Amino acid sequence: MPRTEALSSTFEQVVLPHLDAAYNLARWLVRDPALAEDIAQDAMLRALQHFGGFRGDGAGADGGARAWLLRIVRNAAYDAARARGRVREVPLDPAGEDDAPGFDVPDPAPGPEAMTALRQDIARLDDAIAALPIELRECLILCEIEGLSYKEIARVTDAPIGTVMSRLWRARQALLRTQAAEAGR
């Protein structure tokens, strides 16, 4: 995207619709919902004031600005890990949700059995998705979930794209590790 067709774009049209993967990385790097709210609005309070500088570099539909706001929230959510001293670990799905019908309508979701085995299935898999290294899980995430590519991924994290690859390998390894363990028992 040229420099002119950046500045002329206004904010809200160019970086506030990736207010949801903003927020989504920011979850899956600090684990903590209410944290992740205030690093997801503090990275978009720094994208506003630094807005100016975007450049766009023609990456993707959209300039390359989700990648940019991700690596400001990125930038935010290490700091305030390191403010914080750690980062704490929230499970995926909170226990205690209530789902009661307010009728009598058969169901056409799976039953108790088949939903307590997702919700293990779930808790595995976000138990080994949080025992990755750091640098590992956020390239998984930004990969798998939020769909960016390599070079995207690069950018937000600063690596090299050959590092992002190693790493997303890695980490899928380690994954696959965790469930032939699983299975084995």
The other form holds:
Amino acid sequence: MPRTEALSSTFEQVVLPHLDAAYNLARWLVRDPALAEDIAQDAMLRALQHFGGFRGDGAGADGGARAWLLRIVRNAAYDAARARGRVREVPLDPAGEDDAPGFDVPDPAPGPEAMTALRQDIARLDDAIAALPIELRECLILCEIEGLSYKEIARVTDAPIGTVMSRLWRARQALLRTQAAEAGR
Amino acid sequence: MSDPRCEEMRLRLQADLDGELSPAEAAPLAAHLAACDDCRETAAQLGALSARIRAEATRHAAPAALRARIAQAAAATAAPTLAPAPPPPSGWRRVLGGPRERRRLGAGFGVGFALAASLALAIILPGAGDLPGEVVASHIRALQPGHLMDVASSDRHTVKPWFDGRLDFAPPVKDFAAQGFPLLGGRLDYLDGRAVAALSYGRDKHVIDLYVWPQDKPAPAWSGTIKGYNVERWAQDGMVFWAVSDVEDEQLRRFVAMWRAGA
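Any chance you could show the form predicted together with the partner chain after that form predicted alone?
Full assembly next; the chain just shown is listed first.
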């Protein structure tokens, strides 16, 4: 269903407004700010290149542009991770020890003792989310932060809707368990 | 939640929370919730968790330098105003190289220009009292798509009245299309702690921004180069003028000379 106004819709109007979402997803997927910036840039340039093929007929007020772009971001992130041979889909340590050497990580992970103290901090929510396995984390971020529908998340993550729902459920249960552990500490 | 009904209801409950529940599914869920304390508790927990994530989880905003690079790449691919001869989009990634390489690329028009602009933006976001830096940063910001002009017109009789009521002074507006410096349009900008007029002129593929505002004590003429941008300042008729561009300084001086001579 090509829209008649498609000719006058530009990349700047349709895709560029979602740059923050693109960068945010990249950050949540890879955590390393420099790598996330590379991924977001790569994805935006891919999107620019393929913008002619974007039909703008998806669901949502933006014609599906956000989901379309985020799918590209996710693919770019997975490509980058594969290229580096550091696909750690299930990070064992939420403190971010998967940062490759040589990267400048401005917010280094606190030591174990500091972590214990910090876990009581409400702001540690970020860590709890970051500790989720990537396939749960991406569903949660896309749903809660980016506000995508189940259908859009399914498209972005290349998974059936039922799988998306079960991943969201598992992500939330894991976070609730972390919260309960924090509260009981 | 030992009741098998609860197992069945939990994804439905979550879908309700996420605004994905169909009306046909809503009624059985409501009935179950009315009867099941555990599921009501679960619903409350999920709702609170969702609210907490939405309120507290970090939303990482794209760095300004990244935004500037993407905007430049998009503008050069699509916008004839700024780049009449866009390279094919596939060229962009080739020129940009691997993402890591981009930081080493030097200046020049095209991608190099975009990169220089974006890098400069990161470096010279105005420090207090650094008016030349502020002017250049404003110029670089303006080069991003959609920022260059509030009123896009090559007709000075359109541009000049546009400023009426938007500024507390009437900026002079001149057009030098015949001399190869066509007026592209105007916009409001904010410099030196006040609203100022900004006029954009084209010169081949380049853009010259001219900032104008009244000044009681006429500043002496000044010129310099900041982060690869040539800057000229002069005073005329009780106003101060700042011209900024990446054109050759000889071209910019010509532009300034025409302005000062009137037209």
